[in-house]
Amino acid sequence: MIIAIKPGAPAAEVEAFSALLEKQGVRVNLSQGASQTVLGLVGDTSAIDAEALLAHHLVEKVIRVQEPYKRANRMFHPDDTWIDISGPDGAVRHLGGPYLGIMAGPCSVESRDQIVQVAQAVKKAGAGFLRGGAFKPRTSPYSFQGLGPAGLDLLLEAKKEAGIPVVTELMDIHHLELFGDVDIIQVGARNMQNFTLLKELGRSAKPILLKRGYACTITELLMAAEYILAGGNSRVILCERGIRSFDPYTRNILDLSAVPALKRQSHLPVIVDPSHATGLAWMVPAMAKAAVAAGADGLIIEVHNNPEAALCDGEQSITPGAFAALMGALRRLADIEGKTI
């Protein structure tokens, strides 16, 4: 249930009203927007009389929410969520609202020279975040699985060397203690419905990048986000990374219609991964630009300094030079969309 509060209502009265509602067995989420204060009631609201609420002097409107996700719902939180992340260089990066966040780096950390060189190159080109995998979920048990804790150490060394915050995937909740200096924790497509993991990340204060499963609906993605939000962590970033199709020409099918759909249904930032979606480096620039035009709040792009020799997903990785050229086009598109990189 959503309760819209009348403009200009005193904060103390709204707080007292919220406490009164909670005595009826529901949890109240208060969202203070630029022009509207909204109370989101979570729990069993069947016994709450909407007509009685409308009679209260603070209440402007009462709406019963039909969707199963509540905290992720834009009705609960009308204004876009922005996520601010401080980097080791002292600068603050933003995701959501009028900002376009760019994450770039190799699929996996392979060596110190590789990750530091890529980190410096993508930051120089204008990326706000360095991506890189230390733990890699692979379909085949014989494929490169990442360097593990040693790879995480190298990623954090690159973070310090280049002065750029990092994004990396957490596969096992038992590794969470190793991620203390990671700036954004990624939940991969295979773990989107690992509810034990999501619940634990709900108790974290770190931003969580949640990738859509390759056979999951938009509602299922939002319900997965709900697990994290319900735990108390409001810093969730949704990622469209392609869904499975019958056509093997590309690795996946990039569902760009998910971007406006998610933006309509939810207040959470939405980014796009054109690298995993297509699996083909030559398609990445076009799909990255299309994602921005569709309204994405950011991109996560695979960049490798020697794609032909990459230990993981070299065929979908672009070079630092190609990334720098793409950033020029993205800046122009961001201006058109009213966003800032």
Given for the second form:
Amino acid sequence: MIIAIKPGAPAAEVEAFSALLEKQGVRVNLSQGASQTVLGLVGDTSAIDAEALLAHHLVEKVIRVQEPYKRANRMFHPDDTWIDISGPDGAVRHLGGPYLGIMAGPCSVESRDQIVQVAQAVKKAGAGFLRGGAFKPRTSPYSFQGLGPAGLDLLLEAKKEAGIPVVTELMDIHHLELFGDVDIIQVGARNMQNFTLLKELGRSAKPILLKRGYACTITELLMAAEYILAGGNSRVILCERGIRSFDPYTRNILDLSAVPALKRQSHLPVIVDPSHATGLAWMVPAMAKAAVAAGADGLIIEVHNNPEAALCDGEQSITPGAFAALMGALRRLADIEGKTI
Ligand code: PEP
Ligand code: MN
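Complement to the form predicted on its own: the form predicted in complex with phosphoenolpyruvate (PEP):
All chains and molecules follow, beginning with the one already shown.
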């Protein structure tokens, strides 16, 4: 971090200011030019608030050289992180690095038959993980809110029956005790900046799937991941799921450039959700393939055995048949990318 000091600032005050900064654990190199004094801060500046510094009467300008996230930063962790998850069938699934992790299943758990059938179908097609929401964040309070704890029980039954690990959304930290047998905890787009939730999940031993908020920047997503990492939980998966735009043609705009950007900035696995990004089932296969070609480490795809009758997001859900066909294409793409599904 570089701090330009206002011209004419008294040297003694600059010295005192430098000493104050050093108390925050950084080294300060003072450069005195003919008309400008510059402070170079060396060390971990992640705890130093650039905006707060601007309020200081001596400070003219602050330039951040290093990103404000340290644990998520590839600079301090050059190798890809990947996550291993053992399934109820004894097989270990991997996500990140040389592995492509595929999560698939309905938007919401609706009934025992529905979730077990979809679980069996996506597992047969080669998915590594079953998705299914029990607690649903809906825009309208009158829409289906998910089956809650009963839905979670059905999801866990499907996990056992089909022999596939599960990923499901946690909206309220008070429900965490119900998530003991959940394999990956999802933090939805609407909760990406629920810092209380993120801090609590930092203390959890479970892998966390962190979805990008639909109006959040790449840096904000990485800072949200940093909350979980700073709490001691190193198993974070980032997810691009589309951001808001002016064009209603698709539900969101799939920001595929976020994939190489996140992978450049961070060592964490990055997956893509083409279902919520587009909102259109017919567009999902094209964008799923594009995501893998862009370097994604995985996908989360909505699959429903009867999309027309789905209680949530039927229009963006593909059928098990379409999913199986897509898996064939994804396997070929994974080969080209040097990844294993
Ligand atoms: C979901 O995956 O079920 C979901 C609600 O997604 P998002 O948080 O990205 O909207
Ligand atoms: Mn959905």
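Positions refer to the first chain, counted from 1. For clarity, a rigid core is taken as the largest C-alpha set superposing within 1.5 Å between two forms. Residues that one form lacks are left out of the comparison. Predicted model only: the values in this text are computed from it and were never measured.
Two rigid parts move between these two forms, and the turn of the smaller against the larger, rounded to whole degrees, is 136°. On the core-superposed pair, the CA position of G25 changes by 6.2 Å between these two forms.
Core-based superposition between these two forms shows that the consecutive residues, three or more at a time, whose C-alphas shift by 2 angstroms or more lie in one run only, 1-65.
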